[in-house]
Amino acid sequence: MLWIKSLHVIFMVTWFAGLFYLPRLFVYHAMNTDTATSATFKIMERKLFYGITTPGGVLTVVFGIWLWLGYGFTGTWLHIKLALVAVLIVFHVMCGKYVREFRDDRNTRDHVYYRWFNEVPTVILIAVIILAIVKPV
């Protein structure tokens, strides 16, 4: 089980990696006036997306699932962590949403807006961290 405990934290550093910085080039993208760096902001979060955060994502739930049969956690912790990752896979598939309306122009939202919405992946990590390891409640 060891082995699928470490690679559910390879993949969820994958994850999160993506989810840290795919947010980040909204910012510059939803600043930027040209077309040529506009393009090459298309390019970078099409590959980012689908390319390294969706597939950590899967690995990140899959290796999970298999954590939680074959431990068999309980408690509200576990609870409280699994509605975390609920939201955090809404926030992933926001990201998805985002990088199709950058690819097709069709963005209305500033960078000030990006900027918030980059925080919550990092709020996420350290509560679903605490709860992992202290297993508070």
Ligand code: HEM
Contents of the next structure:
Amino acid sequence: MLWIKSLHVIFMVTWFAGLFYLPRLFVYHAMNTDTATSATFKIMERKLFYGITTPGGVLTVVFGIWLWLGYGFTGTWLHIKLALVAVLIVFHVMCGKYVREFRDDRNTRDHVYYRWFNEVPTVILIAVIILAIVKPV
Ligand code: HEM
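Please give the corresponding structure for the form predicted in complex with the named molecule, as opposed to the form predicted alone shown earlier.
Complete assembly follows, chain above in first position.
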């Protein structure tokens, strides 16, 4: 199971690399007015979302469920963690929606919105790591 736990953590880091950097790209993209630069942002956003963030998220969940079934954990910490993972998945889906809006030049939100949006995964990461390692409840 320790190999599965290692893979779980490796893909969690991969997932978060995308969840942290994509909203940052949205901040710069929302401030940009140049068409050529916008085309570069579109390529970066597409590759980061579909090539790194989505596979990272899917594999984190797959190995997480494997661990859950393998260890047979119950515990309140796991239920709270799963609820937070559900919020994270909603955040991920919203990132995908924003990637497509920028791709089609349909973005209507300003950079301040994306700066706040950027804080969501930070809060969830801190809570989930404490729940998974300290298991306070
Ligand atoms: C459906 C999603 C997930 C499920 C079912 C799940 C389940 C699990 C289980 C059962 C363990 C083993 C706990 C232990 O050995 O003490 C574990 C470990 C861990 N999980 Fe998850 N997890 C999921 C998503 C996540 C996410 C999104 C993160 C990070 C934000 C995360 C971070 C960790 C960490 C850091 C550990 C290692 C804990 C340790 O070694 O003490 N997991 N996970």
